[in-house]
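Okay, so here's just one chain, in structure tokens, the form predicted on its own.
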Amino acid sequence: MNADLKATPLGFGFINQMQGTQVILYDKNYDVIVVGAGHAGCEAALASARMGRSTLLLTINLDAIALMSCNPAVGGLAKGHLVKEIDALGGEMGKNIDATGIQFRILNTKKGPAVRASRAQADKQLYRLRMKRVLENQDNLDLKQGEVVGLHLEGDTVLGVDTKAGVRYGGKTVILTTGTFMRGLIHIGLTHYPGGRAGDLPSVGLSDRLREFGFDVGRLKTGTPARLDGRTIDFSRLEPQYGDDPPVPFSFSTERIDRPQVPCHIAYTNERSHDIIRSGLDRSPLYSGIIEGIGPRYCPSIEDKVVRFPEKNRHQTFIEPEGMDTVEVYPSGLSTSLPIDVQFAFYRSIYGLERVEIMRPAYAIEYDYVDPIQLHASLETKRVRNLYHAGQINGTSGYEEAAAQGLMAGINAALRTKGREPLVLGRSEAYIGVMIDDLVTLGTREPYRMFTSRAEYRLLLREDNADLRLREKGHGVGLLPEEEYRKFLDKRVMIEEELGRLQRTRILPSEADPAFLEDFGLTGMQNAVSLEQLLRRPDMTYTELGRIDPLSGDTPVLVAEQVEIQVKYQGYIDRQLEQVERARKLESARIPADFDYGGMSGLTAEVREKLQKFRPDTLGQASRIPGVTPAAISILSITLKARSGR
């Protein structure tokens, strides 16, 4: 389709397109091109470059790298698990929040270890600036500002991207991490205008090209609260919420958090607030039919909460600082797309916020996404070879979900250029594996958010053991620095040795402290017990064990935590490992990409239609498609074995 390449005075080249326009061919070809520099794009670009691949990161605005366009926070329930896994594999998000966080908390501390989660408030500008600095100083990585409007394909293989400025960048692989920018449309009341987020231009043209390539492109919606002037809030009338002291880091490589910490504050809406919201619903784009996209079910706007839960007389909000050097605060949970006059009245109806000033109005945003069932588990698209999607383009919401996908896409694009097999994490190995499997197996018609309840093996997938689960894999693909890997190996050896010591060391009743025996109801004990047996008791901790065993008192905290969890939950862990083993055969049974479901006998028309649409990569994926019965999986399994001659 293109004419011959011709020279330009700059040593580049240009191609005469059929439409008569000239496209300048950049004089450097990359292994990996990443489009977009949000949280997915940053992790993708860093992963590829750190694996030794020449990488280009293209973004509409270089000053908005890793910008937290919504809540300036990282982690939370299940999301904290994702950040720990990103860090364990060699990603950057955990280190970045540790270096820029201003409040750290462990959530669900009164519950079991499987659902405990880390969360940290970030200094919004410091977070962005540090990530930009890390990217700028990364070897093998070029950063350029430009809007990508098209993909350069030959047949069904991507070979580069075209920008609005008329430059074509060649690449062996391309990763799209477009966030909310594809045909982004911002709504404030009945007013709407194009934007990738407030203050940024949208990306126009790329989603149209994807449609032309046969991708199923849909429409989603998300929103954000107003940013308020903290000087106009009476914090003395609000409830302060302090972080943990000392703060616990996200990254397994961070020894301690040295930054000053600040409190958040809790406030509540009231009946007057809800009356004001109801009075503005006739001018709400959400309820007047203007917004077409489907919003996040688990993070609804305040008007959605008021309409859906009329029996509730108040809703909680956390007033969270956006940084140490700004007066802007973020009212979490109060996102809205109501008109600006209603916003002023609503926010000022909250106790303590009667004189509050809005610095940036709340808004909703609609954007295009691509149905993720069109992806392999490696995040490579099924329609276009060497093209990968990560982040909100796949229908997810949240920085953490995006960053995790970006990391995996970056790893797998780099592995593709090395001629190696992709890294695919299973549902029993990581929350990242659960999320990606959910997306590529089931697709999504609403913004996808990670929850601990989505993981059937969540006792195995704890925050505390993310390094034990994933450090080896990060090192295996070349992402984990040797120094960090050696520290991990030392920790693992210490855990194994301590577990062995507890099993071997036995306490005789005659030699034990009588006060200790009385405190734990052991005064009638006749036989010796091991330290492991004592630690297995629900009321026993390492601190208590140190009363009769000095070595337990000297055990490093992180080692003691891991050993204690493994000892106390060993029976449950073994049971889940048995479940994993039973499921492994299905997960490893691959289905050829060109498999003809239409010619299979014994399947209903509905099952054939679903398998043809979803095109699962494995029997495990096929078994999780709604409507595909166990009987159908058995038939499919027998057919695959027969065709392979086994």
The other form holds:
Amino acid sequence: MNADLKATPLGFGFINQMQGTQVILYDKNYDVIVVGAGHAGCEAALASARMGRSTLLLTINLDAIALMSCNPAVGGLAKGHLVKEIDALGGEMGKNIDATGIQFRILNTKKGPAVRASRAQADKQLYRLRMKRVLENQDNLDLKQGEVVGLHLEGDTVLGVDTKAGVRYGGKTVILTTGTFMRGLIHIGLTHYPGGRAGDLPSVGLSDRLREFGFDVGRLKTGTPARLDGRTIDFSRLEPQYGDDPPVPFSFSTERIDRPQVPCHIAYTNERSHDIIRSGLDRSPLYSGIIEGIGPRYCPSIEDKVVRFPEKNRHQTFIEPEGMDTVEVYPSGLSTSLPIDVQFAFYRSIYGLERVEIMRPAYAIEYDYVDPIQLHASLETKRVRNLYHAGQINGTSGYEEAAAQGLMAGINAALRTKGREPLVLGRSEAYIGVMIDDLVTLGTREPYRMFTSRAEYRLLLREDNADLRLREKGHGVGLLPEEEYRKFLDKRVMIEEELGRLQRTRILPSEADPAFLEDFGLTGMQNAVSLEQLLRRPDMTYTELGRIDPLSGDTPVLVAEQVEIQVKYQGYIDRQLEQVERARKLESARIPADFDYGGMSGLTAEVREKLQKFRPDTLGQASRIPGVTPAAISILSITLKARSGR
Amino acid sequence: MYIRDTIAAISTPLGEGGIGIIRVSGDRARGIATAIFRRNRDGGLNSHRFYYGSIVDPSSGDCADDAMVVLMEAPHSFTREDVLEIQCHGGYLVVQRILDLVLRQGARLADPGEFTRRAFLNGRIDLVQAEAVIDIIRCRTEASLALAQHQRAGLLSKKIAAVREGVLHALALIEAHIDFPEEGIPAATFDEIRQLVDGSVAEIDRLLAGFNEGRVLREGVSVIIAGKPNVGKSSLLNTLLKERRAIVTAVPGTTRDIIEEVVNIKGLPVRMLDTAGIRATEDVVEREGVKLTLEKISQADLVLFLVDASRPFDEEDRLILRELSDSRYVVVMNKGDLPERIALPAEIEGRPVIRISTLTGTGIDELRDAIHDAFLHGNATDSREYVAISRARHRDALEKAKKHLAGFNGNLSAGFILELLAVDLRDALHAVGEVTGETTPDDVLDLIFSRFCIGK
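We have the form predicted on its own; now please give the form predicted together with its partner chain.
Full complex below, order starting with the chain above.
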């Protein structure tokens, strides 16, 4: 391996480095090394280990595994969809929140099935502890504390990682999930200091190494509100918001939620709060230009909201509990980087919070990220072979976005060590596919969050059918336990049989219950009609159908739900499936990594520059780059065909 | 984008020409041939055989033109797909009408160079030829780019961009309701959404109306002069042409062939047709002329119904009037220099009536105005604000967008759920995107974030 390789008295190898330091070689070579144990790292390590790969998970702090650094909640619009997809593929997030959630709600229940989404409040400490326990009980997985300061490369292939303590771990693949830790800088007012998260040290050096390897490294910013002492809030004057009863779990494998449930509370800022904020703007790191990183537009700090929407006389906040065994609460939407004195005055200006005590101050944090345009769709970097990036290092924000990428990076690193092709989900298959395609095709300059409006095939990508979309794939890569797979197959058969039965069963008006016909304005009906046709009527539901169809009472709830959705929205679903089919050709047309756009005639300089910069993997990706015209795609398509000799 | 749907285009240069060719490629080529082509003899179409017959509108049974048709089955064709070629008479209107028929049978208007592109992708032509295609596409792109830049200083793209803006705003309002249910977004935005969509539809209608005017300006219109013998038809044509061309005599029935001349009427190119006088006759040659005239009347964009003001409205006039029942016509009373003895029948009431004298030239300017105004509104040809959609592709895009917006309005009234409404708006945006460029999710999100205070 290395001419300088020696052996320590205890049998470990070591290498003499410059300046007389020694690196001790750990005597085990892993298939997959995961750096960071946040939401991305946990899914990555579990996926790899569950796929039978020897896996090492390295974290700066073993007590902060799967810690919820910001709001104590999982899910929401598009994010709930991601969690269901993670679960369908065999990930852990859904199960973990089901086991530790203290309030479950389904959002958008009055809207259609595609945009209904699950959300849950977590008991933050339980969430973290349960995830740690799952990791500890996982075969093939070593869990170690250590700060990674460098990557060990040979040529352009990664071979391992170096820790601050001077240990080198060898690995066939490495997954970086560094969160906000790389060169993390915390801001409270005009005070700032290095930190990976309040109370944790930053990771120093790693992003410099990445820069040296030629990666384009940028800077982003995010923020979090103060944690308040619940004992000093008068909840009796706030409006409570309860979860659904009974709570509906995230995971397709969870039967029911047993944990006691608690409410959140709604409070509002007022004109006085806004005056206080305005008075502190001169000491805001955001407005004084100290913060360089770009923050998320969908998650602005309260000072940002007050400045950008001066006509709004109040802003809403949900006061979310951080857990059952703590008085700490989280005021959502009230993140700030204003100085402590302004924070106190501002939080106390809110009705019901007049006496509130801050337990942990609000802060903003800047951190390094690596523009994800430098990744393949497998999340492997284009620059360094066998190196994968997942989570906030890719410029995303959100636990769910991170976990989804971690899962995919874990799966693909494991597949690489097995010599198998990567698993890449399409935009028509999963929100995960939409997100990763967005990231690797276009890169990002601000923290990227998932929204349902990002998915062009939104009607196909529903929470309710995540298992139908992805279970097979999870099973295919060896991530899904056989028992869960069997359960899924049974459900799928039942859905198909029930759909067939509804099609076949015809109702004669003369034989149907007259009251039923009356209720649905069908009294004039002459001919026999199938149950499927009846169900397609806008005012009909599967439950109502039970009045004339005794057999439907035996259908399991989840099967009935699926049947109803598939029948009622078939027209629109078919329309989207057609669009998917039309796009398939473009999506499957691959562009070689070394493709030379410079030598192509017929492209405008602008388009050529864009293609050169974004380096799309497929024609489909190329077509989504802003400014790349349909004519350019035609030319590209022709040239590719010519190159490949048809 | 390469899709295996069926495409069609006019393959010959637009305008007057000996023949026009419409080419169709794709799986539906044979189906389209079966639907619109009637062979003069019985039997089906064999591949690579020329057939003579007529092109018929299957919905009305009307004959569009006589045509020669050849079907070339895959893979022995230029594109290696089923290819149908229809050869008809040249001239914009006939060719365009047949193309419209083909498109209504499920074909899509081909993109520039698309036939050649398919030929290449299906392995029909080699690399050298393909390079040539690239050049063709580039030329067209650059030409159209230059055209777009010069065309009325980009006014058209601005107007279409305004349509897009309206729809994009409406979509952003809906997406905000979908993606941010807990942000306290006011619910009363539905009225606004409806207004935005209605505004876009109105703009599309204005642009489509402009398309017809644009076509009229570029391709011209056909105007036919019809009247009983010796009422002054050829004199009128000559007056409009300001030169003597048609044979003018006092013997009824002198003009037996159709005489066609192009005149410029206030900037509008008009193909003027003088005809054989229409009357019951035993003369075989003249009867043929009358038959041809009746056919041409049914095809003309406008008929000038010429009557003799100095004589009563008689049976011969009535005979012609009956033939005009389905036509757009203007009543022109000639011989205004003589004492007026005509009384127009009741069914003509409400039609524009122009009094002229081909002898003295009175009323000719009014007639020119009437012809112009029948096709172009106001001072369309002079106004710098005038926006004509000159390309069928633009019209296609706008018509598609309009269809989706109509669907949206219907579904909104029917109380459809938000994400289905969003599908209609996205499809509409996708349609105008062919002109304005695609709308990306970030365009929608940008609008939401600028308008609503989002953030938890």
